[in-house]
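Shown next as structure tokens: one chain only, the form predicted on its own.
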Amino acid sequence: MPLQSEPPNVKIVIVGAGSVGVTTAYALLLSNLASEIVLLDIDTTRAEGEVIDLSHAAHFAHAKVRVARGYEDCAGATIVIITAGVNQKPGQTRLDLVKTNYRLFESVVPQVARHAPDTILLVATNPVDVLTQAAQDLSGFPTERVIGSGTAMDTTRFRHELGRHYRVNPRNVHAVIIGEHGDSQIPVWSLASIAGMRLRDYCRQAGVEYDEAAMDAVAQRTRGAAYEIIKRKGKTNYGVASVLVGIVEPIVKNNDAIVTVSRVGIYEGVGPVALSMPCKLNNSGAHMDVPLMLDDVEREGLRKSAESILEALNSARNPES
């Protein structure tokens, strides 16, 4: 196997050495996007074991992997990925986790911000939209430098399901999920396309029926994918790790890729609140330069999604309510 080229001088800190954090570290190690990967976890013994194991997997990788001594090791990080938190259990919604994980962020985020004031925060902990807003509030960072993984995973699942239905490679499907990374997410049917054609036009050209019931089932499988995985194996980790690397890459490479990620804004008159829309990612963060041309149903869905997230956020901010 040929040696990979040297990675860029990029330090990435992952807060949380659970299954998502460690799988992300492994995916980053293989991606050659970072020269240094640091695991930070309250359980340093576990983190040390993971680092030793990761080091043994790094035969042809140039990145150094190590355990953080404390939050001071966030200093100089290009990106700090936060995966720490209570995991979603079978039958729980992501919003059910909000109060516990919000309290955790009150402890974690100010320490990261103090030691790494110029970093980009990438939030993966659920409920990711509420905690993206919390991370910005608690860090004081500009909007573009606090990014949630949001519906990037849902968009990947949506394209997978559409590709499977139409028997085309998901790379040739252009479709997005916006809004909450959760039950109020919105599939943007009005803009979904294959080979440059909207779905109804594609079906006409391909001589196949546009099946509304089948599309509803695609949306349902997309929305329920995490529940099905958690019911069977108790967690999700591989998909979200690959999505996190997919968010890190355009930031590190400064290549202006458009990804559906969560960031704080005003959506259909509701906010400030964090939810997902397509954003341009580069080395200064996430930028929402061009609003989507949504139809009336999608705009109303986005408004309701924003209200749902804002309600959960207010609940987390006022734990006695």
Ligand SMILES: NC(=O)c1ccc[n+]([C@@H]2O[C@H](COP(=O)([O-])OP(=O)(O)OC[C@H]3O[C@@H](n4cnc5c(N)ncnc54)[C@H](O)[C@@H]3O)[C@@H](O)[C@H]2O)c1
Contents of the next structure:
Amino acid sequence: MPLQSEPPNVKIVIVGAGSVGVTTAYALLLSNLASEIVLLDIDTTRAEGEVIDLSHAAHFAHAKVRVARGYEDCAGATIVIITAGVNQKPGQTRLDLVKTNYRLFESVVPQVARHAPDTILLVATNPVDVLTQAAQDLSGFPTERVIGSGTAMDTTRFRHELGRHYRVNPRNVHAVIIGEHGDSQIPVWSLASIAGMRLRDYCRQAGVEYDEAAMDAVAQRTRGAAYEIIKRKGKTNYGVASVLVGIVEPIVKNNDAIVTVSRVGIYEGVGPVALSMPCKLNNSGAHMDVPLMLDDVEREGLRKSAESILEALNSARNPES
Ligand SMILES: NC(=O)c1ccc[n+]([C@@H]2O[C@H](COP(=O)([O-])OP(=O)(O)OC[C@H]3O[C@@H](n4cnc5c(N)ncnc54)[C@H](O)[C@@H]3O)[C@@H](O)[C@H]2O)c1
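Form predicted on its own done; form predicted in complex with the named molecule now:
Next comes the full complex, and the chain you just saw is listed first.
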């Protein structure tokens, strides 16, 4: 593998050196977006093993990879990615994880915030929307500096599935999933397009049928992808790691790319609650200035999604419930 050029002077801390954390560290290393990658985990022995292994990959890049001595090593981080937490078991929904991971965030986030008051928090732990809001509450950071990976993953899967159905490169499919990174997510059919044409127009021009049942199956495969992967291999890691790098890149490069990420706001009159909408990403965080024109069904779906996330958040905040 050829040696890369010098990366920018960027430190990224990853809290949680498990499957998602380490795959993200590896993807970041190869992306050349950071000069220093620091892994922080309660299991320091595991983190040390991962760092030794990663440092051999770092031989081909320029980033330094090391284990954190403690939360003080978050100081000066441009981004702190949080992937610590328990994972879904086959058959569990993301919302089933809420209480355990909420308690974990109560111990992790204040320590990160104390040592890195100017950082951007990027949350991947599930249920990601509930925990993005928890991270904002617990850090006291402005909303734009607390970002959840949200439906960036589902949007990628949706474009992949549409690309496969229409035999078009997913890069030329523009379509988003909004709302919860979970069962109440909403595919925005009204704006989905290929080569600038809405799907029905594309089908008419291309002389192919717009197949409603096939589109339902696309949405179902998108929503169910993680369940299918977990049923077979017990976890998901490569997709989410690439998506996290795709969120880190516009922040580090300050390039205003639009990515569908989770952020606290008021949605369809419900909130404050964190859910995903397309946001502009740059070095000050995620900005909600991409006004989507949704139809009535999509707006109603968004309202329901916001309510279901709020319900989960309230049950997590109240340990007695
Ligand atoms: N957002 C997404 O798209 C997405 C995709 C896949 C997984 N996830 C979520 O990411 C999380 C991690 O998944 P995984 O497969 O990497 O799990 P994992 O079990 O492999 O890793 C979790 C790591 O967290 C560490 N940890 C636990 N408590 C900690 C604490 N207090 N401080 C620091 N580290 C701590 C553990 O030691 C472990 O190394 C899960 O919640 C999972 O559901 C999110």
